[in-house]
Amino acid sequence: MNYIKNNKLAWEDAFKNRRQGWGENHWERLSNETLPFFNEDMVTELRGIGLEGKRIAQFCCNNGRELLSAMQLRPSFGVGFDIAEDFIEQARQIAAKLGQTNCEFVACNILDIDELYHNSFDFIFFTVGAITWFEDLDLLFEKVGKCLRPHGKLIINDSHPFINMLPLPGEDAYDPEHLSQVAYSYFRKEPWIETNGMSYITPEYHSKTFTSFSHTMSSIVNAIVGAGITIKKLNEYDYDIGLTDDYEGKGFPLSFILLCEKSK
């Protein structure tokens, strides 16, 4: 899967080209705020699950800010996995500044997580933009199923698949005067190819190639169920969590939280 290797290079390239100071104040927010880096609905779900005393993991953890936020709910141990070694190193640095010793960060392809972590976690979560980096969701959630303990829970908080139909600011099809028009097929098969950097981390520049994929809600659900994981709840929201707020309040589904549990 060369696209995964290329994405690793692109993410590490983005880290090297990050805006000055990006990520360096995350430890201060984590020191002074309660559950930063999560939206209110995600906070409600995390509190409802109850993480105290549990082993938790974040797949595609970036620089660890969300996993370290979740550690405030007093799990016994946490592990963050991400393919980009530079981001993982920053995560370790943030954890060290916080004195957070009951978590670790592992640089690896999520699909290749070591068998050491199989049947290890009571809770695994993905946040915005994570699953889009995987072409084959069956393989992804097969790995999730292997890493969860029986009755372990999975949460995905992500952009709604519907938003892939909408043109974003900066794209040729974007028209701020006609925000009700869709531009792309919900069932798009072609990957998204980007070489303009990663906007929330870097200024625009000619970057190494990022390759990502659209997934329908049914493809997400079916891959999870196929991995022996039961869907417990699906909530959809009309607010965006990472792309643009231009479409908020217009009746579009823009984000979702999916709560699941591994079968016995």
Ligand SMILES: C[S@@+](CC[C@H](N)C(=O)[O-])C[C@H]1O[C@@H](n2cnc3c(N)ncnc32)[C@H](O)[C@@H]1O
Contents of the next structure:
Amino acid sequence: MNYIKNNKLAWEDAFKNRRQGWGENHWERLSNETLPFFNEDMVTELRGIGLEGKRIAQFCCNNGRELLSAMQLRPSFGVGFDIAEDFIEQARQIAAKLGQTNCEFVACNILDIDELYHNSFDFIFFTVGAITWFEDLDLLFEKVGKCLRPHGKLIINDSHPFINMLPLPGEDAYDPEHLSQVAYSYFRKEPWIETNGMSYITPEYHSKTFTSFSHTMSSIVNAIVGAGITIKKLNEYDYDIGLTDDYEGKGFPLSFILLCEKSK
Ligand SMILES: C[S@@+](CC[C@H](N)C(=O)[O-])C[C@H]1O[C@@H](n2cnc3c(N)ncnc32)[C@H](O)[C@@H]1O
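The form predicted together with the ligand, contrasted with the form predicted on its own above:
After this comes the whole thing, all chains and molecules, with the earlier chain placed first.
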């Protein structure tokens, strides 16, 4: 899948073009704060599941800050997977600075995670901006299902699919005077193509090409169920978790947490 190879190049290029110092204070926050990098609702869910003594993994972990945060809940071992080698290297450096030895970071495409990790985790999580990088969610959650142990749990905390209908600041269709208007189809099939950097990491620049995909709530749910994973709970929130706060409090669903469990 060429778009995945190109996304790897684009993310690694984004790391090289990161704002000066990006990621360098993460270890301090991880040393001084309780469960940083998670929103309050996610903290509640993580505490509710109870990670102590469990083997956990984050898929698309970027520089590992969220996995390292979850390590505060004393799982027995943690693994972060991400396709971008530079981010994984930064994750290893942050872990070393924290003296965190019971976790590892693996650079690979999620769809190619080694069989070594099959039937291996009690808990897998995805956070904001992760599942959008996969065109075929059936393949993605098939891999999640293989990596979970029986009764292992899965959490996804991501932007709500509804937000894909809303124009974001900087886009032609964005009009701050008309924030109640949707601009794009909920059922959009065409990929999103971006070539102006990754705004939370880099300044705007002429970047390599990022390709991502819209997914409806039903396509997410059906792919999970198709992988033999049971949906336990879906919560929807009217707050944004990473794109823009312009639409907050307007009655739109902007983010969600989905809690699931592998049946057997
Ligand atoms: C927006 S980040 C999400 C992670 C984290 N929540 C964050 O805020 O940084 C998306 C991550 O997905 C990774 N990624 C994209 N496609 C991937 C793939 N096929 N396999 C593994 N990681 C992938 C990118 O390298 C990037 O670090």
